[in-house]
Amino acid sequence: MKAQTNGYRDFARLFCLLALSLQIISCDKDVPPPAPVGPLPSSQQLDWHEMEYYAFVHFNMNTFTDIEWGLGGESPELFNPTELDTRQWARVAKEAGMKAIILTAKHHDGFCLWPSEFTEHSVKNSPWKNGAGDVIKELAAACKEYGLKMGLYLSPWDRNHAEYGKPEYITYYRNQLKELLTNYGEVFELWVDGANGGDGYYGGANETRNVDRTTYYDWENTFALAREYQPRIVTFSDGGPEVRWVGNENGFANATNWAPLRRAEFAPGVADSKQLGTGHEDGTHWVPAECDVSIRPGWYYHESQDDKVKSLEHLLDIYYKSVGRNGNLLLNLPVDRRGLVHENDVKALMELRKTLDQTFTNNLATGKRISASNTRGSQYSADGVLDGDKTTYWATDDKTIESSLEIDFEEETTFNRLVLQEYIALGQRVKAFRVEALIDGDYQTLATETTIGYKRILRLPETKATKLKITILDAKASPTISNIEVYKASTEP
């Protein structure tokens, strides 16, 4: 009888423990996510972050005049590519690992690569295809064929148009904006630079015209039209509104790079370039940095620069300081007078692609054990950073800022690259972090850095260790880390 009673007690105890466990699990699943912090990215900005690396194509009248900025009085007859093939552009971009092409539909000289009904200064009056060609239409078809997105550059400054500087020009600009954003399918990005006013042809006036760039274009309403025509579009200029310039044409973001930006006043060409490479920790708007740089010294094709294509070492440095520093890389390809991406440029692109593929193919953290010093709840466990799903993430309790993740390789493992990503849908949080490796039983510091954001890639010293620890030293609120990857680069210069 006593044995039977003990059996009942054991069963009851087990039942209670099970019930308690189920209750804890049930309650654990009800733990709310961390509250959002600061400005948040829109859904189209989240899509933009995912693109990471894409092509800029400078190809227009300047290609045939061998200059960078035309004055606007150039004859349309000069535009005459002999082998124009946008499918080659798209194929090269795709094979290079790029996800889109942004084309100079109209540069400062005002020549239009599409047969605009609002000007005679366009391809419709060129000898190319006897005036029946449309570069934008061909590019849109090529991008669709190769699974790429298309973006368009429409210069606010027009050195050809007789009414530039007058209110009538704004109507002209908006008419062309409508043409580009309603006739060619999806356009993911509208690119607007800060060059506004100066000397030009201006319909034969041949004079200097200046405008108040903060008010002349009525950007608020002009960009509202762009969003009306393309609801998923993001607009780039020096200070946004959706994507900002990184502040230089080297392709480098600063090591500290916040996506938020204080945008009290905004207009293309008036943002402080010294602040754009870093952004603002206390920024009021989500305006991430795009890093634009040309694969050659110039933006447009010049035969004299055929031997000046950037080296593999230089291109890798650009990649790590753009994509690897919470920015997107917009790498310019100056299409030549044939209408093709030059062979030297193609070679450099493929060398870069090969090296990146070799570096980032074998994730040494896959399948390894990971632990955290603090966890908000089971759905926010450390496992979320190694599952390959960017929608899952590790998070800590609300008041727990300093915290760490530890990856156990279970054996000595050699690595020299580390990829970190925050769950930026809830805001950019991390202000400082440290990376350590367990070597011969002791943790040694490999790096101490600041921001992470959408993606941070560290080039670490070649290290052989059994464990890797990432410690969040400071953050705006409880950290949210969505992805960690570890690699060994062996063939980079």
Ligand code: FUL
Given for the second form:
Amino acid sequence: MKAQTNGYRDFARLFCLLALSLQIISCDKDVPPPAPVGPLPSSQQLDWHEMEYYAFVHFNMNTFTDIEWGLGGESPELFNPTELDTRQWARVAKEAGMKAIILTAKHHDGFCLWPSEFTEHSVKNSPWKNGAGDVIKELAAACKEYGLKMGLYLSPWDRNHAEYGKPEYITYYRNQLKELLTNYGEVFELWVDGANGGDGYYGGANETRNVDRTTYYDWENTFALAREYQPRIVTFSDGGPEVRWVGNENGFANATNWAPLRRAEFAPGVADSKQLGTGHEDGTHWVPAECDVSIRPGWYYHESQDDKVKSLEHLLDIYYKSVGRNGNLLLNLPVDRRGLVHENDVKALMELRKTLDQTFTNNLATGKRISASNTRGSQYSADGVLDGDKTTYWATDDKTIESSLEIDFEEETTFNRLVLQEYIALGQRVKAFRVEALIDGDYQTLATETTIGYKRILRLPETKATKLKITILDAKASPTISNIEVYKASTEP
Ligand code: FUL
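Return one more block: the form predicted in complex with beta-L-fucopyranose (FUL), after the form predicted alone shown previously.
Below, the chain from earlier opens the complete complex, with every other chain and molecule after it.
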């Protein structure tokens, strides 16, 4: 029986080859995938893209001094949260639909939220838990309990440390990095801000110290240590290496947003912020943008800002301009003096979650027919974009770039949101695309846009149509689209 089957297969293959050479039929079972267009994401970066939305928590000495940047001479006695509860942070983040929490383990004033053995300027000399507490340990446990990842912010600038500016401080910084990355389980992201040097306490010297931002920290080797301690970590700074700042603190990426970046032109604290929002079409490395923004005007908690929590409309706009523009959203929650996410912030987060859930639950493209103007082979058919599986994707043959996909709703359908995703494992390729809808028998253009990347979400005018067409107008190579979703949001924007 087996021999018979094999015989039949051999015959079929022979027939196929013969037919193909005579150009009678197309046997496309073994068409290779499109060649990758570099630079490509690492597997850590692919995981990072999937996270999309997570919390920043600024909570540290500044919470108690009511300022944004402490000078470094603050007494550890001042750090005294009354109800610190990292499980509340984690529960709120989880219910908000976030995937992780990144905490300011050490901000520019140098106070450490863990009992570092390399300084006295930490929780161990505070009244909180009589000096026996460790916020990082508590957060790690809470994140684990709620299925969240944990990331850590370790400010390179340290206005407390007597040796800041000298080579000894780099040893100190690396010792702290080792403590944080080896004692608390998995850390998914190391967050390195760009503020470097200036006036400070510096062990009582009270002076101004400036450093050469490109050479002082020897970032290449410092980041290599981070990778040695946490092989799956991604490091964020103005220019990566793995994740880049978006160039503003409003939470917005530009509409054209390339994950590739000419990385050598940037370093932490050395960045042309205008370029960071767009990346580079001819970038040399995969360095996607992370969009950081606070839910309030300040990064740290200030009672005076209790009534300045961003509105639902503002938060939605941020979401669409970050997650919807090929970036991840890092939304800051200024934990208050009790050590809790404030009620007003919780309310705003839950309103946002509710609206996003209402919008992105009923995918109007599910189960609809989809066709393509060109298909590379049957395993790259248009069906791959509607099957809910991001590993299957539509691709054209190598010579075809301008090409389109058409979704047939079979009846008049009202929508105003479109989600598009490229199969980025093969690189970010699309440079320009157009969206059209078939309205009363005519195709009308709804949008003409540029990049897609990991995810692009378009807010379209409310449209009633029977078909939706997406035309790739230009790309670095044949397009690879892994997912399309269509929704009707009831709220504006
Ligand atoms: C900046 C810092 O100077 C701010 O205080 C804040 O931490 C922001 C997220 O990063 O570099």
